[in-house]
Each structure stands twice: as structure tokens, then as C-alpha cells.
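First comes one chain, alone, set out as C-alpha cells in the form predicted alone.
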Amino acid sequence: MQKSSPIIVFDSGFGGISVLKRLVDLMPCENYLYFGDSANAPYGVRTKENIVELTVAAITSLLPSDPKAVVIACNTATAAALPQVQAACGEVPVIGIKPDVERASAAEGTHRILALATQSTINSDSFAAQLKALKEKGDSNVIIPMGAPCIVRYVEGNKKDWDGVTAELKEQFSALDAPVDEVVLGCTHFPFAKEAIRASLGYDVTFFDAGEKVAETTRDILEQRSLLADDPGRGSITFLNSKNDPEMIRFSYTLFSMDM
């Protein structure tokens, strides 16, 4: 590992680009290698064992690039495979992501919090442990987990089907028995769909996503290891995709340029 070594950012598809944007905003001088496993997406409907197998295989295939850190920019893959990836990467630090329910719950007062994620994340032991820890601390907020696979399809479809995604979300949100105060974006695709979520709810909410926290954690680890890039110029971003389709790469750049 050297200061010029890349930071690997991995996701099952394109959602992790929202985390990549946070990383680049915070550390623009670094070199990034983004890998999306679109050939096997979506991960949210797969078994835990299959997610572990796919995640470990994809990330270990990138280790010859001599990364100085690996970011699993996928809540589903983190929940299923973080320990296995850490073991496979040896001395290379691995940073995962999880729904930011803790920060949402820390807001003053009692709130209704909608935790949107893939069903696999919602069903994971990791998410259950988060909720249990909050309850043991005496947290009185109401946390409502909800799967929203239509958002993944919307984002990966270049955000073209506004009518379709808002209709499906409105139907899902109609099951809420009262308005919510906060929305936890528990999938890295979801920050690209905040306007669709807000429009479908019909009122304003506070959004929480963990991308900024992941970027800060990554920076702190690299600083502790004296591995932060010291070249004052802007670093590079390389997009790779398991579909090996030029259109996938073009779309990666398009999504990276979009506002969140």
C-alpha cells in the first residue's frame, strides 16, 4: 500500500456511486476504483450465502490493484459479508455501510422514522442488532422498516420512470398509519431518489444516509495509517462493471454527475 494506491468502492450495481460522491467530496486527491456487480444485481433478493460468495469473489478479484482501503458501498453486502471480506482482505482496511438509524434516532424528541432499505437488509441480523441496541438504550422513537425495490429499478433505469416509481411508492406509503418525521435511506441507491420519495409521501421530511459517515471513517483510517494522498492535484476515478458493457460505464459517469 502506498499513498497513491486506489480506494476500492464496491456495490452490487450503481447505488454505491452515492457513497463515491461523498468520498470524492471529502478526499478529492485520492484515486478511486469503483466496481459495480450489475451482472449479478440485485443483491437484495439473493440468499445471504450467495451475497457473501459474490461479494468476496468480486472484491478479491480487485486486490491485485494494491488498494489502501476497500469500501463496501452496499448495505445489503455489508450486512451479509463484512466479516468475510475483512478476512479476505488481510491488512487492507474494509469499511462497510449500514442504515443510519442511530443518527436519525438521536434527534431531540420522539419521532416516527421510516427506514427504507432492501428486504435483505431489513431481514439481516445486522439490522436487527441495530434496533435491539437502540431499544436497550431506552430509545422511544418509532422505527418503521420498509422494503422499496422500486427505487433501485428507478435509479438503475436512469431515473426515467418518475410516474412508475412515485405510483408504487405512494401505494406502499399508504400503509403508514401516520406521517413520518424522518426517512433513513438504507440503500445506497436511495439518495438519488429523495425527490421521488418526498413527492410520494406528500410532505417534507429529514433524510439520513450514511455515505458521509463512511467517507469520514475512511479518511480517518487512512490518516491514522499515514496513507492520505499528498498530491495536491485531483485524483482519478475508474469505473468497472461486471457486465463489461460500455453502456454501464457511461451510465456510471452519468450517475456520478447527478445531484443527490
Second form
Amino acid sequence: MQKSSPIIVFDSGFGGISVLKRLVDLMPCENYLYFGDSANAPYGVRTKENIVELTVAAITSLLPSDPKAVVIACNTATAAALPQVQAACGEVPVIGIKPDVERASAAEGTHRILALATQSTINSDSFAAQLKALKEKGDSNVIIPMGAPCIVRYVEGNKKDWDGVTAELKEQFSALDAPVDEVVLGCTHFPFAKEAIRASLGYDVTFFDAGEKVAETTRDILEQRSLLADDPGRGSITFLNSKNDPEMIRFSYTLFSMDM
Ligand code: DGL
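Could I have the structure of this protein in the form predicted together with D-glutamic acid (DGL), to go alongside the form predicted alone above?
Okay, now the whole complex, with that chain kicking things off.
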């Protein structure tokens, strides 16, 4: 493991590119190896055992690249498989991502927070522990967890079905008994659909995602280990995808260059 070793960024598909963007913003000189498991996406509807199996297999297959860090840029895979990935990675630090309900709750006043995530994340012990810890701290915000599988399908399908996704989201949001103030983007695919979420709600909200926090944690860990790349201008990004199709790589670049 050395300063020029890659940082692996893993997701069930394209969603982790929203985290990769934050990593590159903060550490542009690093070499990134992005792996999207689009052949097996969505993970959010799979069993925990299956998510563990897929995540560990994908990340283990990338270890011969001698990474200096592994970022699980997938809330679903983090909630299901973080300890198993850590065990498989040995000395290599593994950084996961969780729905940032803590930051959303920390804002002034009492508010209603829509926590969008995959069903698997919502059902996980890890998410239950986050909500419990907030309650124990006396948090009085109303947190409404909700799945949004149509957004994952929309992003994985190259963002073609805009009308379909807004119609489905509108239908889901009609179940809310009052407006929400904040939306937690608890799945890394969701930052690419902020406009669709806003349009489907019909009013403005504040969004929270944990991409920046993950980038900062990764930087801090590499700094502590004296492994931050210090050769300015020599960073790189390599996109890999389990769907053996050049269109997957082209679409990865398209998403990476999008504002979000
Ligand atoms: N991007 C993933 C997450 O952050 C999950 C999407 C999927 O269902 O595969 O949870």
C-alpha cells in the first residue's frame, strides 16, 4: 500500500458516483477505481445474506489492485455487509455510508424529515440503531422512512424514464399526511434525482446526503496513515462495471460530469 495506490469506490451500480464526486472534489490528486455492480442491481430488494455475498465478492475481486482504502459508496451494502467487508479487507481501511439523519435532525427547531432509502436499509439493524440513538438524545423531530425503488431503476436505466419516476414518486408522496421540511437522501443513487423529488413533492425542501462526510472521513484516515497522494495533477478515475457493456462506462462519465 502506497500513496499512489488506488482508492476503491464500490456501489451496487451508478449511485456511488455521487460519492465519488465528493471524494474527487476533496482529493483530486488520488487514483480512484470505481466499481458498479449494475449486473446485480438493485441490491435494495435483496436479502441481507445475498447483499453480503455480492458485496464481499465484488470488493475481494478488486483487492489485487493493492488499494489504500475501500469506500462502500452504498448505504444498502454498508448496512448489510460492513463487518464482513472489513474482515475481507484486513489492513485496508473500509469506509461505509449511512443515511445522514443525524445532520438533518441537528437543524434548529422541530421538523419533519423524509428519510428516503432502500427497503433493505430501512429494515436494517444499523438504521434502527441510528433512529434509537437520536431518540435517546431527546430528538423530537418526526422522521418518516420511505423506500423509493423507482429512483434506483431510473438511474440504472440511464435516467430515461423521467415521467415514470415523477408519477411514481407523486403517488408515494401522496401518502404523507403533512409536508416535510427536509429530505435525507439515504441511497447514493438519490442525489441524481433531486429535481424529480422536488417536483414530485411540489415544494422546496433541504436535502441531506452523506457524500461529503464520507469524503472527509476517507481523507482523515489517509492523512493519519500518511497515505494521501501528494503529487499534484496526477489523479485518475477508472470506471469498471459488472455489466460488460461499454455504454455502462460512457454513462458513468456522464453521471460524473453532472451537477448535483
Ligand atoms: N446505491 C445504493 C444505496 O446507497 C442502493 C441501490 C440499490 O438498491 O441497488 O443504498
